[in-house]
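Next up: just one chain, as structure tokens, the form predicted alone.
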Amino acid sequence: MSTEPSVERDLDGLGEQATDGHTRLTDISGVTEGRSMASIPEYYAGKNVLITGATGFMGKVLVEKLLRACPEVRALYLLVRPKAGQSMEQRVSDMMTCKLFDRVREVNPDFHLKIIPISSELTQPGLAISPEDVEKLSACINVVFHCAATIRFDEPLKHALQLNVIATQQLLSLAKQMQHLEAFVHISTAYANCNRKHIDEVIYPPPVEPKKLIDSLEWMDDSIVRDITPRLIGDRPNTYTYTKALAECVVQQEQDKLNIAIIRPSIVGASWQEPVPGWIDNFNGPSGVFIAAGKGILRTMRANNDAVADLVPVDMVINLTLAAGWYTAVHRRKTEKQKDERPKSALVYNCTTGGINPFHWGQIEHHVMSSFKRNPLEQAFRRPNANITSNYLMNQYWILVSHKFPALIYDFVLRLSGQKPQMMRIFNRLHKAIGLLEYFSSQDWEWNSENMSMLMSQLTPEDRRTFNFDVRQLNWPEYIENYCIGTKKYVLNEDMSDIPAARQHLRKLRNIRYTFNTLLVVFIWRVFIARSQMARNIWYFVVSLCFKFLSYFRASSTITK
């Protein structure tokens, strides 16, 4: 396997080798010629699209955007597995009833007729797709969007390998049977190569040959694999980034047979504009951290205030993904007409914000706290007041004082009232989740995004508006405000009309805090300090000074009146 992308590119004269040896997109065809091509909605009209991971966060947004912005698309085939006692039909039906699809529902109430679920299981040979469905997909699919993956950072290596690498291999095998396939778009992650500080839009050499690793782990007991996992993943922080790097290698191995694009989003957050600002449906990534901070549970987090928080809205990622599918297919078709026999190379798009429109963790902390004080969550544990620090000892101190000590008191009260203690368990889960994020919140990366910029230049003005992924337009304070409101409305299902009651609850918590702090000061002085004559003298001096100040204040108020 070649360790660097091919210098040549199957893009109608759009491939050029940069001076550093990396293949990048260059605009030889020109904007004028690009605009003579079919627009993105025109391209997807009449197309059959296969989507994996459609019931996940990004998959749902992809399905919604395709149906709304490309209404003439012929059909969307979704690979879905039965889960938690639900059939695949039930899961798809539940997905289509959520608020995400309200805009599509208004325009086309029968949009569900275009959605065709296909029974599949990523952990089974051949993805457990029936022979009849394989034949159907092979005969009709034009574009594949591979979104399915496990995003758990602490996933056991064997399971992560199965879902992120082996399943990708099997989907590629199916894709090679598709007679009318024009584009295969693989969703990776910008952190697949997080062991590097500067990341270009290229596929880097894998940490190990995927086939060799798969063959080696096949016979090993799970306990053995668990023991050797740290040595295998090396300088990567978890099995997620490790297996996503291997998956890119697997995709690259098929680039001479398929027309491939790879999308690398960074930390995917709530929607920016579409279908509604702030839409989010899960606790993953920053969403869970925001909610914990808004509830007053999270009071401290170890992160670098000055490090770039490379958040990217989910609708921007999906817009780029659809544009990349269009661009990959259209330029491949033009190349075939010219009978260009040059070898193909997968085109990589780093979908990030830090290098173009940076926003830092310290700024996020400020705006999240401000937002939740204006729009508080219901029944908060304490008032929102999180603190970010990069110092390990300070973080441990605040964990003890602001997390564990209050949790012990709260659980003690629950025991006295005959209820089951739960707060310490919640904090332990929170600490585990935050610990998994520390690697990404404590350092910076530099991502090259030339291909993303060039793809934008190839869009018509109308397509740029409809499929906007220009991160320069992102207003961060407004986005974070909508993100926080989105967690309240769409994740916690709280009503915005209850905000006055939530604010009243915060005021009550503030009064409780002031009362507790006052009693604590009195207790410390009276029990530990006031036993000595000097301490008593200081005590009486402070109290008398306070009385004098109050008397002066009252006298001044009377004179003023």
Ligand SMILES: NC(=O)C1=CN([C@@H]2O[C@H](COP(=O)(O)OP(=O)(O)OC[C@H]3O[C@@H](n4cnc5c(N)ncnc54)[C@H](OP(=O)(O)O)[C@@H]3O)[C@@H](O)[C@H]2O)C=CC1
Second form
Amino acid sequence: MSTEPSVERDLDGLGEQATDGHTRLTDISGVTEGRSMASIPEYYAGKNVLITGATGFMGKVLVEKLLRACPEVRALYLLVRPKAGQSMEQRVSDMMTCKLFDRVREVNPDFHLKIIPISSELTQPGLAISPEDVEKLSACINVVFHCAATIRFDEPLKHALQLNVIATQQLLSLAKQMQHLEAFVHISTAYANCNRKHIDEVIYPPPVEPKKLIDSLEWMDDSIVRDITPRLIGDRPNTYTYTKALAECVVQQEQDKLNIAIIRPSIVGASWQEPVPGWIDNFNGPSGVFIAAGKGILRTMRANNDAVADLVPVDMVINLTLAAGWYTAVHRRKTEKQKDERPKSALVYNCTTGGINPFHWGQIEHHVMSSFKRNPLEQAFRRPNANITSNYLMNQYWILVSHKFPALIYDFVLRLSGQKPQMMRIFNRLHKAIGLLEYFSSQDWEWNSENMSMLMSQLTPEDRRTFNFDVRQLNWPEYIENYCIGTKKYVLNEDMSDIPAARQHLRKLRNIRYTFNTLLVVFIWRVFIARSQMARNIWYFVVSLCFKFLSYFRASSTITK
Ligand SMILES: CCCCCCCC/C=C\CCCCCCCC(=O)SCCNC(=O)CCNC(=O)[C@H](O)C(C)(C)COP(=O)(O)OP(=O)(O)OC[C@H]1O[C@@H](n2cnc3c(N)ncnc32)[C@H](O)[C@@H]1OP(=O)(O)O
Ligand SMILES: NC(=O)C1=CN([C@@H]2O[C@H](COP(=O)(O)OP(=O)(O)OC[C@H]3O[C@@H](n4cnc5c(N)ncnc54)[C@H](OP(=O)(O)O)[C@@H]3O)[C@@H](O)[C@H]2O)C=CC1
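Moving on from the form predicted alone, please list the structure of the form predicted in complex with the named molecule.
Full assembly next; the chain just shown is listed first.
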């Protein structure tokens, strides 16, 4: 049996139908009315929207953009759990005071009135939503955006399955009860199928039937699950990509009952333009690596200089997500009107940059380093100078010389001054984190992103500006510069006015390095060279050769004058 979904033409001209039943939007002729249909803000006007994962990185940007660009939206229902001793109401009101919401606050100071938090723990049966809330949501929700997930690469399989797959299944069941639901948008990842080199906008057959896996893991002890995890995930690098692939399959199983879009972003980075350039609030993906390099801690990492770094700015992903929600809903209405009983297939949007506007890890390294030299982070451990290499041995050598050796010296100094050593611990954590990322930075993938381009062609010129996801417009050096500044301002909460002091600190570090190198040469001289007659002779020979060369050079330059 062939498991490879091939592509063939769809008869109604709406798209291409893959043999696994999935549509790719390739021909816009059947939906050209999209242009005369409601614009995106007009569509969301008066709509009730349900969002999971709203307290996360992408969820927050989604909430902000929806409130700012679609001011007539009726209400945003956010499924939030209490966490770290904070109630869900407290968490949502804290979130709204965040700098990200400054722009929407200026335009509409009462935007918080549109936000309705709903208590929900996604890992619990029925998502732990109260019966009254289920009733309320079933009666009023028009669009669902499912962003919540565990994105940790080291998540135990059972927990990743619970959140990424079972919770998705439960949310789909809830969605089926919603009487006015027009679109269900599921956020997946471009790496769900990272065991393939070329990834089309189709849902591939899952590594295992999700229901079977859920049933089997239910009775298994955590330790047994841990032991069999590597066998189960097979050629995927972690439980995250594995469970996201299973989640897509679960979503696919509901596609004939719901109008579904699947968004697959690659590596989501800081914002490009909105609400401010460079907005970022976490250490995930490359952000932690940039910060560690900017602080002068990370000096080496395994990555392929020539591999495409498929970063995509968060605001572009969110613009595409909102446009996909609009398109899915508008498309559904049309088929209802036409009494078309044919179930619509879920559209998959690979939201990537590599195929359209490629940039490579080697170029990222260069721009990150030069950006942090111009705009240094405070209290850097060493001057920023990280190098990436694909050579394993070279990387191990530099880890020893540039990570472990300085950490040992630093911890020794801390011990001498009566403080607790900490640098080796920091490096061990850093090595664990970058070890998990290397899979993604050492190779590249080819994503087909036709649906993204076609969706863009469906937007009105105004919507194309407001919900811009045209990755061709990305100027990478400028984007990386803003990204690095964003990590400083929004992740580390450092003040830009401290940059002169940070530069001064870097100069101090450079002087320390010069002094250290000089002391090292003197030490080597005293210990190894001064004690051996032969070494001394070689040394004098080298020094006299240099001296002669210099005198000759000076004499010849005097003659030419
Ligand atoms: C010079 C530049 C050269 C460039 C070279 C290339 C670089 C980039 C390379 C490749 C990027 C490719 C990425 C692929 C992405 C795929 C896309 C997606 O679909 S999803 C998104 C991806 N998801 C993740 O990124 C989760 C990864 N994170 C984890 O799995 C865990 O956080 C882990 C194992 C790394 C650490 O786990 P723990 O338990 O040790 O620590 P914990 O609880 O997470 O954090 C503790 C503290 O450390 C900070 N932290 C976390 N990660 C950090 C990091 N990387 N660097 C520095 N600090 C970090 C946290 O903010 C936290 O701080 P507090 O204690 O709250 O103050
Ligand atoms: N960041 C990236 O580079 C990429 C992300 N994606 C996908 O985008 C989506 C969003 O990712 P991102 O915003 O970065 O992730 P975050 O980790 O920042 O956010 C995850 C969200 O899920 C919520 N959540 C987690 N566990 C539970 C739970 N048990 N009950 C209720 N809510 C829960 C979190 O809530 P809480 O605050 O309570 O923890 C948080 O709001 C995910 O589906 C991810 O797979 C895809 C490609 C790349």
